[in-house]
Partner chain sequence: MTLVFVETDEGGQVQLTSAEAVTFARTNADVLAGLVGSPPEQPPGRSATSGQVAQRPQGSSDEGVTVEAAVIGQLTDAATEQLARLGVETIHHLEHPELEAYSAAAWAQALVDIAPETGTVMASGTPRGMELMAHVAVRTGQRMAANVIAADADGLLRQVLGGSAFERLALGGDLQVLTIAGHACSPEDTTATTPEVIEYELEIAVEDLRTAVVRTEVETTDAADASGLTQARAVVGAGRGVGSENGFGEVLELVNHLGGALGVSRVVTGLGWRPHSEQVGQTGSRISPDVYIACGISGAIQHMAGIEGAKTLIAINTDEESTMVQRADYAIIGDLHEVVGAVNEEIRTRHG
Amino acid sequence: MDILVCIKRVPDISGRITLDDSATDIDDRSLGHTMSAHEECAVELAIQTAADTSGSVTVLTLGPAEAVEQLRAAVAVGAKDGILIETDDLSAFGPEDIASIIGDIVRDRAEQGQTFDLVLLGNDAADTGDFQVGIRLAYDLDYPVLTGISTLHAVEGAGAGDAGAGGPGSGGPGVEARGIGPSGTEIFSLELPAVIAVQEGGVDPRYPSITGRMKAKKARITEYDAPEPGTGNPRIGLELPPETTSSVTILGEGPDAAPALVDILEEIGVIRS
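Chain shown above in sequence, structure on its own - the form predicted together with its partner chain:
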């Protein structure tokens, strides 16, 4: 199974952030960057699934030239190659644009004889949190789509069974995917090709090996220039939450402060007696 994983380079935020002069983006000059959290798990799931089916994993990103670091990080843990769609102004692109650019790449590759059976993305990016690129991509490609998936594996005879068209197991090769729903773990069975948006929590992303790191340095990264954004970003600007001043009451130090805390819990009325 050949799998495309779409990843995003995002700022690594731990404390308070600052905005750039135009107040339309954060000032990330002093921040480190990383692969968005859900996508690390998407890469891991892709590597496992590809290994089980003698397939391969390609990673793709739309971003600045530096995003090649995140592509190489994915190659270091087992992806075969990478695709960089380069832009120095990622914030000019809205979710519609990103989905259609990825869709074009998938079609383009298919014409060149490389079809992806499965396209994985993160459920939502750690920075923009749009929760829609995967779904838009699926409609663009006319593939079925799942979101919030935490584990998956390849199966024969996939399909939604009774609920679907041709009864259980009517389909060909597919995937069984699991995600946490409101009343339990939900299991989906999907024929390929398909788009799946991954939620962290089902797998532990592996660390790169020495040979992996070596391979990553030499891996083939195909570069494209990003087209002009079509729909564009609906963003008008960014704003920061007001700075809060601490109003903490320190009840005390160590175990001696326990009675004061129990008083508060009694007052709130949450102690079962």
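What you see is a predicted model, and the numbers here were worked out from it, not measured in a lab. Between two forms, the rigid core is the largest collection of C-alphas that superpose within 1.5 Å. Residue numbers count along the first chain shown, from 1. Compared with the form predicted alone:
For R206, the Cα coordinates differ by under 2 angstroms between the two forms after the core has been superposed. Residue displacement note: E239 has its CA displaced by at least 2 Å between the two forms (rigid core superposed).
Since we've got the form predicted together with its partner chain here, give me the form predicted alone too.
Here we give the lone chain, stripped of any partners or molecules.
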């Protein structure tokens, strides 16, 4: 099974977050960059599934030249090669544009003799919260799609008519996928080719080995120039949540703090006077 995993270079938002001048994106000038947790899990699932089916994993990203770092990070843990669709203005592309570009790459590779049986993405973008690319890509390719999936594995005889049932179908090779729904675990049997959006939590992404890091430095990264945006980015703006503040009351020092501490414990009902 040959698998394409679409990833995104996103700011490492473990620190303080600010917006850019347009208020439509995160100001990442002073931040490091990484791959989102959803996509790390998608890469891990792809590597496991490809290994079980004697297949391969290709990773793809749309972004600046520096995004090759994230592609090589995926190669370091088991992907075969990468595709960089280069643009210096990622914010100009909306979900419909990105889905169309990925779809064109899938069709172009198919014409060259490389067919991707499965396309994996993160369930949503870690920086902007877009949930649309996976679904729009599936419509563009006319593939079945699942979202919010935590685990998957290859099966024989999967059928689209069994979605939700989890039992074997009458079709060709496929995948059994699991995710958490409103009523608990949901199991789907899906015929290939297909698009699946992965939610973090189902697997633990692996760490790269020294050998993997060395391999990643030499891995083939195919580069394309991004086309002009079609529909453009429809995002109106982002809003930061209000900052939460906390205060600390010093009750005293040493034995002198004991009476105040007793008062607090009585107030919250831990002890009775």
